[in-house]
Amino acid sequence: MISQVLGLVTLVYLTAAGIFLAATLWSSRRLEAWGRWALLAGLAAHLGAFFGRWLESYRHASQFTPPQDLGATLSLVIHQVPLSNFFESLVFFSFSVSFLALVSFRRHLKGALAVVVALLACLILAYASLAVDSSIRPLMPALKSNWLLIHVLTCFIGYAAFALAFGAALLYLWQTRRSKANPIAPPPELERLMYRAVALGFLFLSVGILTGAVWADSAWGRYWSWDPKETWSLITWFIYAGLLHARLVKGWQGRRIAWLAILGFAAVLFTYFGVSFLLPGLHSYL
């Protein structure tokens, strides 16, 4: 049932992208409003599927270890939050992209940028639905921690913000290379969005790294082990720290900041996908 709902959500996001594209081509405010409503409907269904998956995970776990009291029940519910494997993290990643776009950057959600946001959410969810094992498995002992929820939530909200900055950077570079007439999006607006998205993503990634260190200490007795995922998370953090430093202290603007945003998101993708498949370590379950 959850797989069917997620498939429907993928189609809704794709439909929203098509509506936003039509609104851009015909400069239609009405179509733009319809696109936002379509994206909001997809987000609502996406949230329902997330909680449905959470309920399925809880029921699956409670069959093997039935909770004996309220405290054990609450602990089991928290531990079964659907963020513990690759499929579930992709589902939440897609949700975070559309959620951030609608909640934090809603005034900028128009034109080509809205098309990019809807397509990103659609493609991430399509990959999860079509190419990744969605079965529910017992949790590894290290994942049975209350830190799982806050650590993964903050990391993926940060990743989603970086994805928005990446989309804005691509549009900025495209716009600055074409005619100034009929801009797909105003470059100053795209640059402001890049900066705001990176600043937000940097904050959440920093919290994610710190909570991950605390979790690692409780699980393995050390805050940092130079695991490949930890190392590449730190590299990603330094790239975005460099971007913010260049923007605030050195006064970099425009294309140089856009290229740094693209480089940072490439590091995000390698941290998320490359490390998981190419560099086995403590985080290989993702």
Second form
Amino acid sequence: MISQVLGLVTLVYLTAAGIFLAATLWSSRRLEAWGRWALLAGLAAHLGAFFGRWLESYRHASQFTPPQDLGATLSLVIHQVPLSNFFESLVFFSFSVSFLALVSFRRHLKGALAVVVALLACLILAYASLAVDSSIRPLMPALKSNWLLIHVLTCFIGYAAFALAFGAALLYLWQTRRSKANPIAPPPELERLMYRAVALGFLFLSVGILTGAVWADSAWGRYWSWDPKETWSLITWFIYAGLLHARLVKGWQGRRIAWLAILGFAAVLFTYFGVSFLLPGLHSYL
Amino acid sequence: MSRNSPPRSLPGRLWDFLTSIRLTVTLLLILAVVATLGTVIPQNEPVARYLVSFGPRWGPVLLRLGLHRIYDGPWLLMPVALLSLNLLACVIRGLPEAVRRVARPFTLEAALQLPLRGQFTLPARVNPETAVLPALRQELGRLKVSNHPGRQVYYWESGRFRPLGPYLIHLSLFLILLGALVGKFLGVEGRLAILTGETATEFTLAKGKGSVPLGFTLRLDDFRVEYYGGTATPREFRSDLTFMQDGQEVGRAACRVNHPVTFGGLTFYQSSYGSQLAGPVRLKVCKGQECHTLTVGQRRGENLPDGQGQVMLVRVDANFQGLGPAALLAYREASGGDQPQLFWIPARHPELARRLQTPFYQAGPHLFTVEELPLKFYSVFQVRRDPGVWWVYAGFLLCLPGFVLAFLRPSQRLAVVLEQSPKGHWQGRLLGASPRAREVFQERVDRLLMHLKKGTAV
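For comparison with the form predicted on its own, please write out the form predicted together with the partner chain.
So here's everything in the complex, that chain up top.
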């Protein structure tokens, strides 16, 4: 049931991307509004699927440990938030991308950028549905913590904001390449979006790293153990810290910031996928 | 400090170096490279492994440079120490100015100096206050007012504390780094493994630096592990601990994953567990109708009672494939050639011995079942004392308001000046500035101007 809904959401995102593309090609305001509605409908269904999976995961866990009182029920609900494996994290990643685009950066959601964002959300979800094991597995003891919810939530909202900045950076580089072709969206706006998305992502990544450290402190007995995931999230943090300083202190603008945003997102991808698949460590479950 | 005179004193040049953004970026770059190296080169492995994987030429170079313990050596500590200095210097340089800016109230004079954003006119007959105030209140909330005959000024400010944000963040990072250094040099960290029912008085330091007395006696009363039904995935494991001083019991606690226990300044974290044999294993060996009992110890070859084969107990597991305790046996029949059979005997599932293509399959002619498999759990703890952790947590707490101020509370200043012309009508000017949030600010200005001009029509 939930996988069907997610399949549908993927299609809706693809449709939204198509509508946005048409809106860009014919510079149609009305089509653009339709595209937004399509994206919003997809987002609503996506949220529904998220909660559906949460419920399913809770039911699954309560078979093993029927909660005795209200407190136990609550903590089981929190522990079973569907953010505990690769599939669930991808689904939430895709959700955050379209959520941020529709809510935090709605002013920028037009033109080629809207196409890129909708496509990004669609591709991530398609990858999750087609190539990743979606079964619900029981939680290992280390994951049973109230920190799971806040840690994974903040990290992935951060990743999603960086993904938006990456999309904006690609478009910016494309539109400011050496040619006279008429611009699809005004680059200054993309420039601002890049900065704002990076700032938001940086904030969430920082909180994600901090909550992760607090959690690690109670679970592993060390707030920092140079586990590959930790190390790479720190490298990512360094790159974006560099970007923010370059812009705010040194006044860098435009293409140089765009290249840094792309470098930063490469580090995000490596933190997310590369570490999980290439470097063994404590985070091997995600 | 004079900024424009070219010949600088040595301390002055050092100060410039320490507070430069170039230093920060260089250090971040170096740290990124060091951190990357640490994830590419396996860390804290035995020396021999480096010689094998990196060859006789590069292995020793790598070891000499300390790249196998990159996170403990100067490669990381030097840039981190410099970065701490850099952070502190930047805070010292900029914080006083930021505090002065925040402390300076937003006065009428300052409001009148703001750049012009738009103009509107009110006819003479309207009361300027009723025409302008509702719109302003709705958009901005509380306003400061200055009333003079012939001139009214409403002014407003938000994000006044924004300049402090970056300094809070940098100060918090400094605290975190300081806490990490304090923990590294004044804290201890190690591991402790205890068998059920036994006691410990010392623990092993990390990275083979010997062992340290606990200062008390720790007894593992019980260890329990529960599995998700029918699988080998543990659902929860816990150790029941008793703390004793001079033979007297002084405390009891249950230690679980995610729920550490602190006693006598040391914190115990449930890390892992295992099981080992508590005595010899008793097996039943049958060949046809003829059965014998056989006692085997670990890793010792044993002749079968009928003399027609040999067995050796290789390993035991408390929950093999979710089927409960099991023993891995190597068995060679006297006439069966050189190759021994290897199979697991699950104590509670003897019927699996006949199942082909499983790790339980016994080809015979002898058939083995477990009569007694006495297992004892041991529990492994991470042990730590870290006086720096509170500095780190203070840093975490401090950086949150820092982030909110720096990124979510842009400073905005707005003023509406109404002046009565000699002819009696009111000339309105909207002034304002928001250097770091132009976009949001412009929207607000447009919205305000729309409302103010609407007021004109009333």
